[in-house]
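First, one chain by itself in structure tokens, the form predicted alone.
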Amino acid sequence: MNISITKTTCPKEKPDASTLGFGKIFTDHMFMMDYSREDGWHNARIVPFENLSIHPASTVLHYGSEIFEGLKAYRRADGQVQMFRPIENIRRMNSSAERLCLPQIPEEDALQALTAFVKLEQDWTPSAPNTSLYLRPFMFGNDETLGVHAVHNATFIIIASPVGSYYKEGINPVKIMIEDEDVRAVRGGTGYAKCGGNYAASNRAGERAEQKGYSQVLWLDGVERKYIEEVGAMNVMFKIGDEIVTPMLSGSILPGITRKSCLEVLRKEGYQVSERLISIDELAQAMKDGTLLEAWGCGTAAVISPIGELCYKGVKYTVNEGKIGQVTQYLYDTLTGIQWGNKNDEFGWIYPIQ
């Protein structure tokens, strides 16, 4: 794949790392590529970051034909920039594309696009502790018609943002409200796909939780309103007694790359790990009798987010005295150590930018 590069004539000043939030500042350039049924993927280019111009009837505006990914580039102590498991994001994006009838991108082309883009923008990768360059590949349908059908024309874009911690609490434990009214997704729907509609549908419950002082909601399944699924925009794990439990992938849960990494680390270390159904009744009982020893969310944005409090039907339960648990801390240290190059990558997850 040939990628043309047009560099900006007005480069922006790099931000002070101490002022970084999440996804508020963007780099100088973006990658773009077009798709049509006649020509396939074509016109791959890196251009100056700018606003988009799309037709008012574009499919994405009316029918939500959009998918996205999130991954990061990290700067090591020696200055080398590297990505974490990018091929997993590419494969998940293609899975999302298949579900929403968007065109898939050959893995080698998507990896080439990410690599070329990060290489050009690598000076934007901050070096301060707990910072990184967040990468947002996304794709949307832009057929200029109001008919409902599979997408015939699409655009693929990658943008980047230097970021700090996702939560204002950082690695400190967050408070989570268990949602028992709204649902995020159902089996057979788009729950396993990373598409905008899933997140838009979660905003109402998230807003209610925030008004009550909670960082996120913990979702129950959409059929029986009984089984734990995800926490906010992350997968979730619990240490109940000697068992580490995470909800099984049933089609309504996003197959998280950080989730997958956690499971591989835990199993390598010999922990008893289960991917299974876990009901809210089981979790509530574990909270009541004290066998819920740790709980944490895991995802690209926050990596590992310890849960210090869970609220269900107005009753509040403190997890591990509101402190970071031993397993939670171990996972955070291991994953971030590999990502920033401070620990040996025994798994082959790192993709260096040459």
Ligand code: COI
The other form holds:
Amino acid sequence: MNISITKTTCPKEKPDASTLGFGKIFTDHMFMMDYSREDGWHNARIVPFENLSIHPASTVLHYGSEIFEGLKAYRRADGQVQMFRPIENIRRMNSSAERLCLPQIPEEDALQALTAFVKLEQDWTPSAPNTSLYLRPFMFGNDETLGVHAVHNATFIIIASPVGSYYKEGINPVKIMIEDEDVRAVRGGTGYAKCGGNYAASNRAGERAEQKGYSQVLWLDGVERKYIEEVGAMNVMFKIGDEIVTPMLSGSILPGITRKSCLEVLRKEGYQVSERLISIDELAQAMKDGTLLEAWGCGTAAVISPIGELCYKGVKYTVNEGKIGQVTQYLYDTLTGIQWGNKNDEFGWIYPIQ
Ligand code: PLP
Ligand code: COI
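The block above covers the form predicted alone; next, return the form predicted together with the named molecule.
Shown next: the complete complex, the earlier chain at its head.
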């Protein structure tokens, strides 16, 4: 694939690491390419970061044909910039695209796009502890007609944002509200796809939780409101007695790449790990009788985020005295160690930018 590059004539100043937050600052360029049924993917280009101009009837604005991904580039101590498991994000993006009737991108083209873009923007990868360059590939349908149908024209874009912690708490435990009214997804729907609509549907409960002082909601299944699913922007894991348990991939939760990585690390270390149904009753019982020893969320933006308090039907349960637990800390150290290049990458997850 040929990628044309037009560099900005007015590069921005790089931000101070203390001001980063999450997703507020964007780099100088973006990658773009267009799709039409007739021509396939074409016009791959890196151009200065700027506002988009789209037709007011564009599919995405009316029918929500949009998918996205999230991955990070990390700066190692020796200055090298590297991505974490980018091929996993590319595969998930194509799975989301299939669900939303958006076009597939050949894996090698998506990887080439990511690599060329990060290479050009690599100076934006911050080096302060716990900072990284968040990469946001996304795709949307932009047919200029109001008929409802599979997408014929689409745009794929990658933007990048130097980031610090997603939660203001950083690695400190967050408070999560278990949502028993709204649901996020149902089997057969789009729960396993990373599409904008899932997040739009989540906002009402997220907002209610925030008003009560909680960081995010923990979703229950959409049919019986009985089984644990995932948190707003991360998958969830529990240590109940000696078992580490996480909801199985049922079709309604996102198959997280951090989740997959945690499971691989834990299984290699010989932990007893189960991917299975966990009912809210089982969790509530474990909270009451003290066998819920640790709870944490995992995701690209959230990294490994200990959960210090869970609230269900107005009752608050403190987990591990509100402190980070041993397994949570181990996973945090192992994953971030590999991501920032301080630990040997024995799994082959790192993709250096040459
Ligand atoms: N679940 C949801 C709803 C998410 O938005 C995310 C973040 O991407 C995750 C789980 C974790 O996925 P990953 O580890 O691939 O970032
Ligand atoms: C990510 O972790 O990459 C996500 O996409 C979560 C996001 C909704 C902020």
